[in-house]
Structures are given as structure tokens and as C-alpha cells.
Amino acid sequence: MNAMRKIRDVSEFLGGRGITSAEREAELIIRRGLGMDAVTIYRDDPSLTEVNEEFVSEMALRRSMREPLQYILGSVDFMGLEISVGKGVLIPRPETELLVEQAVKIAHSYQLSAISKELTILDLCTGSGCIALALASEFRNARVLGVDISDDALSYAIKNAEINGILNASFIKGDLFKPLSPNLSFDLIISNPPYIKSGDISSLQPEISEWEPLNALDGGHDGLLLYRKTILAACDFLNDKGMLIFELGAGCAEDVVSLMKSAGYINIETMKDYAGIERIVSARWTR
């Protein structure tokens, strides 16, 4: 079978099953499968195999059980890093690279006015590191450690590093600040903490709430438990005039605030995603 009727083939067949994109998802599903890119496939329209054929059908039966697609490829893109993933760490999302832009857009005016000084980076809830990883790939003379409680997920944050060739970057396990020396302090804190409400979690699309880990998502029963953990703590690993920056659930972007004046943040500002939800903060503290 050629891969234009196999594409065909593969999308009638996940579009049975509910799946929505199912025809980009069938493309990138025998572009894998072939492992060729879309331009050869759409111009040569290549035969496949019965290695391929059988590949292709495996990758297109997990996905109609409703595995994510990502980790049925085993990585995604992410600012340009191909990132690892699979079952037991979350799925990097496009709103994740709004939270590194940004990130970015602050280290960079922090080094501008400290440029003799090292820029250390906090990133929590590290999950697959993508975060960590992204900023120490902008910033190759920082020092970026990242933390996870998931052995799972540290595994994949540890083997991203080594594929994308990143040595300024370091993982530990441990609950937020709990496995950090006292004696340290960071120029920026920044986290992307599970925010979804536990009672929201079972009403979510089978691919996050069936197959995506419970602690990467579970944010407590009004989704800000993290939050008030890491705002409360970070003041006390935070330097003079560094910054927090999380990743919002939406709706919630006014709690956070509120969470972040009353103990004591200054500077405070939200940014919207091209959805406009706001899904950014980022707060500055003073000593």
C-alpha cells in the first residue's frame, strides 16, 4: 500500500473512534512509520513495507484506545528541543513556551542589570524538564536545577538533557523546596504546578485523565495548592529583586495575584495567552 491511501486509511480509521484531528494525526502517524518527512511523502507517495505497515497499524491502534499521540511518537518540539515523553511525565504545551518567552524576556533584563553575575534558575515541577531545559539552552552560562517528585518524570528530565546536549542543567527529586539547601537563592523561580481542580480531572479528555500522571495535574480541590506552597516558600530561596513566574490555569489568575501581594510581591503582572486567557505571572522580591 502507498502512504497517500495508507493516510487516508488511518484517518477513517481514528475518526471512527472519535479522534478529531484525525487526519493530521494519521500524517503524522506514517510519517513516523515511514520516517520520512511530509514533503517526500506528499511528492513521492512511497510505498510502505510490511515492517512499515505493521508499525503503522500498532501506532494507529494505540492511538484509537485514546494514548496521547505524543507518546505513541515519543517526543515533542519544544523551543526547538526535541523533548521525551511518555507515560508517567506530562505533555509539554504550547502555553509552556509562552511561560519560557517570557522567562526569557525577564533573565535577559536581569542580566543586563547584574551582567558580571551568574544567573541562577529554579525551575519546579520540572516534569520532563522541557522549562529547564529551555532556559539553560538561552542562557548556556546559567546554572538551572530543576525538581520533580516524580522518579518517572526526573528519568525523562535527565535523558532530555543528554539528547539535547544541555550540561548547565541538573535535576533532584524532592517536593518543591524540601530537598534544597538553605544556603541558596536563585535570580528566578519559575513553575508550571499542576492547576487543575480535583474534582475537574475525571471530566477532562480520556487522553490527559486516562493516560497523563494524577500528580502533574491534581492541583487540590480549588487548583492553587501548589501555588500557595511555592509563593510562601520561594521568599526564602528567592534574591534580592528575583522573580516568580508560574504558568496559570485559567481562571485563576486573580487568586494567584492576590496570593502573591499578600505576601509581600511587587511588580506584579499577568500576560494573556493568544486565546486570551491569562496564563502568565510573574512578580518581583525585595529584601
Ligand code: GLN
The other form holds:
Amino acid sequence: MNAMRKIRDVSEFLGGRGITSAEREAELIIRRGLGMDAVTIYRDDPSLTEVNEEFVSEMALRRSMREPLQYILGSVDFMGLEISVGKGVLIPRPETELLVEQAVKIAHSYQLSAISKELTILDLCTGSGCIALALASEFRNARVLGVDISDDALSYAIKNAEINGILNASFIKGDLFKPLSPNLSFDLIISNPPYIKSGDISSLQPEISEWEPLNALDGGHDGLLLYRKTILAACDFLNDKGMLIFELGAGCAEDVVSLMKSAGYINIETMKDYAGIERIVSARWTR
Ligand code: GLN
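Taking the form predicted on its own as the starting point, write out the structure of the form predicted together with the ligand.
Complete assembly follows, chain above in first position.
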């Protein structure tokens, strides 16, 4: 069978199983199955070998069971880095690119690099390592540490550092600050913590609730558990004038801001994402 016909078949199959962007996904699956770019496929309409056909059918079947396309294709682009993903690790989201962009601006504008000779960054709940690696690649003179409680996530983070040839980021396993030696301190602490309310998880789309790791999603009964813990403990690990930056779950900005205020942070600022949702909060710690 030829590629164009296969795209139509797979698209119909996925559409029939309730996948909304079936056509685009079918194209991506066929492209992966053939190992060709879109231009070649649309220009040459190549025919699929038996091996191609089997590979494509297997991917389409996986997708019909609501496995996220990103897991099936095996990687996503995050700030120009190739981030390998699969079962056991959260798929990086576009909002998180915004978080990194903001962190880069903040790090530049507060000239954190001038505070200590070598910029030090801590990324909590690092998951695939996307945030840690994007910052390490932006600030080549920085030392970036990523922490995650999950072995699966950490193995992706370490692999992602290798894939992208990033040498100034390292990863350790543990629960937030627990694995850190108390004499460590950072200019920037960043985190995209799990922030979905426990009770809301089952109502998310199956690609998320049935496939992505629960411990990367579940933020406790009010979604704030990890913010609370991090805000309180971060003070002991921030350098003077160091910054704490979070990605925020929809609707939790006000609560997180007030947690930061009562903990004594200053210069608390929030920023909206492209959908108009307060998505990022940053604050400064002074000793
Ligand atoms: N830091 C990773 C990301 O932003 C994982 C976040 C998490 O596990 N909640 O994609």
C-alpha cells in the first residue's frame, strides 16, 4: 500500500476510535513508520514494505488504546532539545517552555550569575529533565541539579542529558530537598511540580489519567502539596537574593502567592500563559 492511502486508512481508524486530531497523528505515524519527512511522502507517495506496514499498524493500535502519541514516537522537542519520553515520565508541555523562557529572563535580569561565580540551579520534580537541561544548555557556565523521586523519570533525565550532549546537569533521586546535603545552596530553584487535585485526575483525558505517571500529576487534595513543601524548605537552600520559580496549575496562583508571602519571599510576580491563565510565579528570597 502507498503512503497517502495508508495515511487515510490510519486516520479513519484513529478517528473512529475517538482520536480528535486523527489526520495529523496518522501522518506523523506514517512518517515515523517510513522514516521519511512530510515533503518526501507527499511528493513521492512511496509504498510501504511489509515491515513498514507492521510497524505502522502496531503504532496505530497503541494510539487507539489512547497511549499518548509522544510515547509512541518516543521523543518531543523542548526548547530545541530532543527529549526522550515513554511510560513512567511526564511529557513536557508547551507551558513549561514558557516557564523556562521566564527563568532565563529572570536569571539574566537579576544577574544571578554575578551573585556567585558559577550560576547554580536546582530543578525539583525534574521528570524527563527538560527544564534542567534547557537551562543547562542556555547557561553553559551554570551547574544544574535535577531531583526526582522516580527511578523511571531519572533514567530518562540522564539519557536526555546524553542525547543532547549536556555535561553541566546532573540528576539525583529523592523527595524534593531530602537527598541534598544541607550545605548546598542555589541561585535559582525552579519546579513544575505535580499540581492536579487528586480528585480531578480521573476526569482528565485518558492519555493523561491512564498513561502518564500519577506521581507526576497528583498534587494532593488541593493541588498545593508540593508547592507548600517546596516554599517552606527552599529558604534554606536559596542564596541571598536567590529566586524560586514555579509553573502553576490553573487557578492556583492566588494560593501559591499567599503561601510565598507568608513564608517571607519578596518581589512575588505572576505571569500568564498564552491562554490567559496565571501560569508562572517567581519570588526572591533575601537572607
Ligand atoms: N519537570 C518535568 C516537566 O516539566 C516533570 C514535571 C513533573 O513530573 N510534574 O515536564
